[in-house]
Structure formats: structure tokens, C-alpha cells
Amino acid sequence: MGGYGIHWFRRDLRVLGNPALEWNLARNGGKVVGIFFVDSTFLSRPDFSPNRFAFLLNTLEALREELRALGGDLLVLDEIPKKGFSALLTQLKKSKKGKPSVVSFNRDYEPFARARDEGVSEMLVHGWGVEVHTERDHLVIEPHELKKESGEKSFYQVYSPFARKWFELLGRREIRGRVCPAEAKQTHFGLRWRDLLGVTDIYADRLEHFRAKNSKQVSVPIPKAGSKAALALLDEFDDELDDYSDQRDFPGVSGTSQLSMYLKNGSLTSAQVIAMLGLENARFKAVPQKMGATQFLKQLVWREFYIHILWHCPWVENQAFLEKYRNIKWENREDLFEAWKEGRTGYPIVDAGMRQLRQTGWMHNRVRMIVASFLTKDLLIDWRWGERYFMEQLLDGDLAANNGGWQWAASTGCDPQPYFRIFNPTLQSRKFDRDGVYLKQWLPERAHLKGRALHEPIEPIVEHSSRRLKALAMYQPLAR
């Protein structure tokens, strides 16, 4: 009885460089095949995204083919993680080969994902007698092995020495091992869902249910998925990484990777990037002709960054991480919320990025910045009004970066933009986008404006010397 594993994908969508598949597969000959339960909790949850679902279950059809090409398997269940292992191991029980010997999967950081994992291998271990094996995967340095050495927080709440101490710790040879290439290795899995249940409606993939039912509510192109994808832009980016560094802030060209709705569902990971671009020696202080990969990399630190503070702080999901800005007296007008989501503000850069957002579920980050302190600072509306509504449009929404990124916007997170730096939307758009490439792409009734006339807004639905002054009255008295 045994001899084979389950392993549980999670976020760890792929199967190169999946180090608990790995393990499993060695543990058990290639006798291993994979699950994934789509939890109706996380399709209830009021930031949930039918374009990022759409891009997850594409992500999911693109997997299953990759391990059913290699001769493994992979079974949608909807169902949440707890009762759905308790009613397979129950049917597995009964057939020939018996419950597996081992259940794998990968680490998670988040709040949900931490309570569940905790649930479920005590289920596993101590109700039905199967082992369960963790690895770390899209951390490159998990939350206990980065931490100070003295003082009363253990944990770096400023991006800097945090990044500082990363690039150290990259230097070892234990972590770099971590970083592994992207290279086809000869895999193969010698077990399907059939030779384990046969045929049988009630363990009927839902896979295809999800992607029909879903399909009604999608709204914008959805990307290609899946790690061959993925693995593809990559190579595409490499071409582009020596101009990072120059190019990143200008929404108007095509200076970014793109690889961030990957990098969440794991279709890869960070240590894939760096092993694949090469930034496994680079340094926190580049020479000149190395910043565009050090730039890149410490784009990278920042996700791992915002994870490990979401680890040590889980009630940043729901507050601010600055005590003294939880009380904040937001305005929180409903008609300015409606007209930022819809892109009437009448700024032109902040109209332009909500049209992208809405109109191909992603939003270049030097605007994501621009259009987080214009809500919070300008219209004087909670960061979490906002937060909500970003998660609900991008395909590449994630908890740590999203909640971090509008902490910092607003002031009220760890490291964050000082309360009395807002962001100027005008002088913003003739930074990073002079010639009006971006705004003419996003808002073509203004391609006949040339020059200051394209950058000024027209009709603006608040004043912004008015309204900056309004917001350092809001928040000067707290920051005391």
C-alpha cells in the first residue's frame, strides 16, 4: 500500500524547478500525481478577479498538458483543500494501490495560506497517517532565515538594509544553490488519475466547468499562460535587461518585464529569473554597465521584501502598518471612487493608467504610483478602497505586493513614501511620458494636443494645490 505521492500545486505551477515535485518524484520513482482544489472561500472573497481566474485556470489547463505529456496527471476539484483530501483519501483508500504514502507541496506565506496548510497536514499526518513534505519555491530566502541581529524588531521594516542583507545572503553558497536554470530536464511520472480511480463521476475534473462558468464574466484579453510562456517572455525581456535601468519609468515604451502574473501563480520564479538572466552576482551597488540587472533584481527583492513584512505583520492585510495612521479621517466619496475607477478625474496620466487597468487587467508601475497617491492624497480615499479595486482588475494581483505598494502610496506602510511627498499628476505625465505616448495610447480625444497643452488636465474633479494641502492637514497632526 502507498508507493506513489500526491503533490498539491498551489502557487507552483510548473513542473521545472518545483522542488517538492522534485522531491516527490524522487522519493517515489515518478509514481506522483497532481491536485489542485479551487476553494470556494477564495472564489468568494470580495477582491476576487474573474480576468485573473480566467488567466489561473488557463495557467491550470496549460500544466495539465505539460505533466500528461511526461505521463503524470493533474485533477481540478472544486472543493476546499481540508474536506477535498478527507473525501479522496477516502475513495483511494478503497482501490488497489491504496493511500499514497506522501503528500508534497510547496510553502505559502499569506495569512489563508498558512491556516490552511497548518489544517491540513495535521489532517494528513495525524488523521490518516500521511506524510507531508514542504519546500521552500517562489522565496528565494524565506522570513526566518532573513532577519537582524539585534534590536527589538527581528525583522527589517525598510526596504534598504533588508536588501542589503538579501544580496548578502545571495553570496552563500546554500542560498545560490537555490538559484537553479530553467533547462528541460529528462522528467518523467509513471502514474495517472486512472490507474488510481478509473472512471468516476464523482471525482470528475472541474476544470473545464470553471473555464465555461468563468468565460461570461471576462472583460479583457487574456495573455498566454503556463511556464512555457512565461519562460518565453523571459527570454524576450533578457534582450531588453541591459536598458531596464533607463527605461522602466516610462510607460510609453516597453521597458518592463511583464513577467509579474507569472511570477504569482508560479509559472515561475524568481530563482529561475535570476539563474536565467544571470543576476546571481550581482551586487546592492552595481557598477554602471551592471544597473539595469541590479535595478531588475532589487524589483524582485521588493516582492520577496513585501512577503516577509505580510509574514512577521499578517494584520497589514486589513490595517495600516504605521499604528499612528489607522485613524486617518478619509473623505471616502463615492462619486471621486467612481470617477478615478472609470478614468474621469480629468488628469490625463491618472485617466490613462485606470483605462489600461480596466481595458487589459494591468497597469505599468510608475502610473500604478501616480494613481495610489492621486485616490489617497488628492480625493483623500482610504488606500484600501483602492487596494480592493486593483486586486479586482489585475491579472497580477498579489496580496503582499498590491497591500505593500498602497501602503507605501499612502503613507501608512513600512518604508513608505513620506506623507508630505504627493505626487504631482501633471508633472508626473511630463516626466515619464513627455512626448504623450502613453496618454495618446489610453486617451486618443487628446492626440490632437501637443506639447504642455497634452499633460494639463481638463475639467479636473478636484484642484491639486487645494486638495495637497487637504491631505497634509489630514495626516500632519498624526505623524507627530
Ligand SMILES: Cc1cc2nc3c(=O)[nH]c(=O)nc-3n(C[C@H](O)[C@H](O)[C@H](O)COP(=O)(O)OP(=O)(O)OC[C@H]3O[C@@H](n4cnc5c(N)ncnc54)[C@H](O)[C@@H]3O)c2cc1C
The other form holds:
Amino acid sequence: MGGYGIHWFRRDLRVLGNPALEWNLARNGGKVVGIFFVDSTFLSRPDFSPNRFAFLLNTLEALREELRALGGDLLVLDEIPKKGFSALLTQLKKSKKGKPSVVSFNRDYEPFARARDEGVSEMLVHGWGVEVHTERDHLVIEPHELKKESGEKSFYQVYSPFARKWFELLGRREIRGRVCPAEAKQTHFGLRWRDLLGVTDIYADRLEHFRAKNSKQVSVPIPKAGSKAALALLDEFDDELDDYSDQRDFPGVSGTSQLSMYLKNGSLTSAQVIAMLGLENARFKAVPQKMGATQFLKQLVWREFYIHILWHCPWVENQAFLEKYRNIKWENREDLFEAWKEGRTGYPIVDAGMRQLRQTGWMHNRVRMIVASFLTKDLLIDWRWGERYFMEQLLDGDLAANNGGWQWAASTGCDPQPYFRIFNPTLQSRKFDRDGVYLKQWLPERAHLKGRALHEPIEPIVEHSSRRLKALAMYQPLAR
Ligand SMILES: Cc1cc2nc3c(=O)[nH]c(=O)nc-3n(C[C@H](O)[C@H](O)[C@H](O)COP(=O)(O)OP(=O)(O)OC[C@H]3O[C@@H](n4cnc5c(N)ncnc54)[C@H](O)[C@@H]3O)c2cc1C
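Counterpart to the form predicted on its own, namely the form predicted together with the ligand:
The complete assembly is shown below, putting the previous chain first.
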């Protein structure tokens, strides 16, 4: 055995506080190299987003810099992981150092990733005699740790009891120790890829190739990537945390953390956020002066809730969580869908949101809820159309959160908005963007309007009150 390890990076693109990487470094006295596979199955997904891919590639670049500054290295290969590992191990076996003793990675919970990891682990352990070591990272509390005590369905399907249990577990010693790790140790790597392989044609690093190829398709400004950028953002947000619960619903105010795309790639984790903001003692029902912190933590719990749901019910990826809503007869009019995508519905808050999405790759949560409700309950279009379009556009696009958000808005999901609660886009606009700060930013052609006129639809593609009745008629017979 070579007495060195490989760390397989996936959604944990950072060095600081990376549990599986730290384990590997300790085991191998710093002799660990990093690898990332750009999987072609991922590139050919129908909801692939060049913008999100650009952010990922920049994150990999930042990770490589972080590793190199510490004496380490990252190789980016254009391979399906199973094939890639097999070719790599064949090559390494022939080299002076031989094959690695261990491959480490942090666990992922998406259906595709679970199947992939099982296949790769099986091959590494049984086919190559290489140990596999995994750790928890992407979640604070994993699905097997948060179960109902009894009952036919042993996992929580309603957010509030899930969150109550989650907060209770956060207070327990074994979880707390993980969330608030002892001071990060000074990390040093004692191995680079060139020490192992040299860089041959087969293993030519593909990062620059992908960046050059993808950059032509990028349509939004790509924010700074990597753990340093994420930590800087978190630091800024720390000063605003107390105001979070008062501001988080107002899209015209910069009142939320904007950390979603970093959490998605693991440039930062929820555990780190909790530790750095000192939230480990937060209670489910917060005392008022701690309201901002607790509200913020509750959003991180929504993130975990949807990941747990996807883990327990992988079929939500393609169909409604609630069986009774699997056969809704959507109208699915293409012309209305195009108008929604292009921000031409005539409803200002909807159009502003869709333009923000198209121009920046991000949309405020309140507006995501409004446009999703509008697509499903005013335009009567299948939530899966909207879900796919969001994935194509969002820099933070994430299967569990996006699916959860869409199914919530369409009332088909786990603990959703009741079907009869249908957002009135004009009232939502007046309530959450009273002075039209957000509307004026994204719809400058409306900047001259004042008061209520600013929020009123102009030449709307559908009429809200009649479409609302249609939506109710569509859901009602199935709702029993
Ligand atoms: C239709 C729809 C689609 C969505 N798609 C995605 C998606 O693809 N990726 C994504 O990360 N979030 C998604 N969300 C959730 C939410 O809108 C974003 O997480 C949030 O707007 C990101 O901004 P922020 O980081 O400033 O959030 P903050 O308010 O600062 O919240 C902190 C973090 O908590 C998590 N979070 C917050 N709200 C939710 C929520 N409702 N569900 C799950 N996690 C949440 C995110 O990781 C977020 O970064 C969606 C919501 C809806 C209604």
C-alpha cells in the first residue's frame, strides 16, 4: 500500500472544517491528494445550467488555490467517477508509490449520488482492496438520526415537529461537538499529483478546458466563488442577523444571507454557519431578542427538511409527494409559459422576479414563492415545468430545495401551502414591496408610476380572479 490517501471532492469544496478530508490527512500524515470528476451524466442533464456550471468551475479553481497554498493539489478529470477511479488506480498501481490506502468522501443524499457512491465504494473496496471512509458534512443531522419515535411513517412529514426535533438534537452533546469543532488545526499537505503520476495525456487536468468551453454560454455575472468568498459574505451577514426576521420577506431590502449557492457546493456548511454565528444554543421558539438568529436557523432547517424528504422519498424528484395530486389536469399552455419565463405576464412582481432570475441567476425567496404560485395556480402549468426552468437558471439550483419549494407552492408536496391558498400577486406586491423599490429596480419602465398604480397589472396575460376559481376547481375534486 502506498501510505497515502485520495480525497474525492463533490459538494464539500473547501479545506477548512472538511470532516472526511481532515480524517484522511490525520490518517496519512498529510499525504493526501484531491480529485474532482466532471461527470458527463451531469453535463447532459436536461436541467443543466451553464451559469451554475461556471460557478462550480470557479469554485474548483478557488479550491485548488486553497489546496496549493497548503502544499496540496486538486486534479479535475473529465470522467464518470467509477470509470475514472478505475483508470486512475490502474495507473497508480504501476507507479512507484502504488495505489492509495484509502479514498475518503463526505456523504451526499440525492438519489443519483447515493447510487453512484454505492457503486464506486463497492468497486474500490471489493475490486481494488482500497478502504473507503465517509463522513457527514452536508447536513447537520442526517436522516437516520432524526426519526419519529414510533408510528407507521417513521420520518417527519411536517416541518414544525421536524424542526422542533432538529433543535432538540442540536442541543445534544454528540451533535454539538460536530457543529462546534475544536479550533481548526493547521493543515499541511505532503503530496501532489505530479509526485504520483506526473501529468500524462490521460490525466491532463480538464478545468481550463471546461472553463473555456462553458464561458461562451454564461449569461449572468458569476459571483466570487470559493470558501474565502463565502466566509466574507457570512461575516457581512453577521452584522445584519438581528434584523433578519424583520427584513427577510422584503425583496427590495438586502436582508438575507445570499449564502445558498455556497451551501450548495459546500464552500461553507450549515454547521460552520451555526458555529461562526454562535447559534448552537438557539431554541425552536426563540426569545424575541434572538428572533433574527432563530429565524435564520429555521431556514437552514428547511434546507435539511427537504434533503431528508428526498432521502426518504426519492420519487418526489419526478412526481407529487401527495398521491392525490399526481393526476392534476394542467392546462400547460406553451405561450403562457414563455411569457412567464420572459417576465411578460403583465403582473409587475412576477415580471420583476423573472427578470431578476434571468439577469442574475438568483431570486429572492418571497418572489420565488409568488412566481411559483402564479405559474401553477394562475397559469395552470405543471410545477415540474417551473422546477426545470429554475434549475436551468439558478446559481443555487439544488434538487431538494427546488423540488421542495415548487411542490410547496403547487400544494402537491410535503407540508405544502394548502391548495386553496392562492397568492394574489398584486396584494403580495403591495405588502412586501410597498414603495416599489424592487419593482423599480427590475422594471425601470414602471419607475414613473406611484402608489397603487405601481403594483397594478398592465395588459395581464390572464385575469387573476377568474384563474383563481379555475385553479380551485382543478384541485378541489382531488383534495379529499
Ligand atoms: C419555488 C422555490 C424554489 C427554490 N429553489 C431553491 C434552490 O434551487 N436552491 C436553494 O438553495 N433554495 C431554493 N429555494 C429556497 C430559498 O428561496 C433560497 O434558499 C433562498 O432564497 C436563498 O437565499 P439566501 O441564501 O439569501 O437565503 P437565507 O434567507 O439567507 O437563508 C439561509 C439559507 O437557508 C436555506 N433556505 C432558506 N429558505 C429555504 C427554503 N425555503 N427551502 C430550503 N432551504 C432554504 C438556504 O440554503 C439559504 O441559503 C426555493 C424556494 C422556492 C419557493
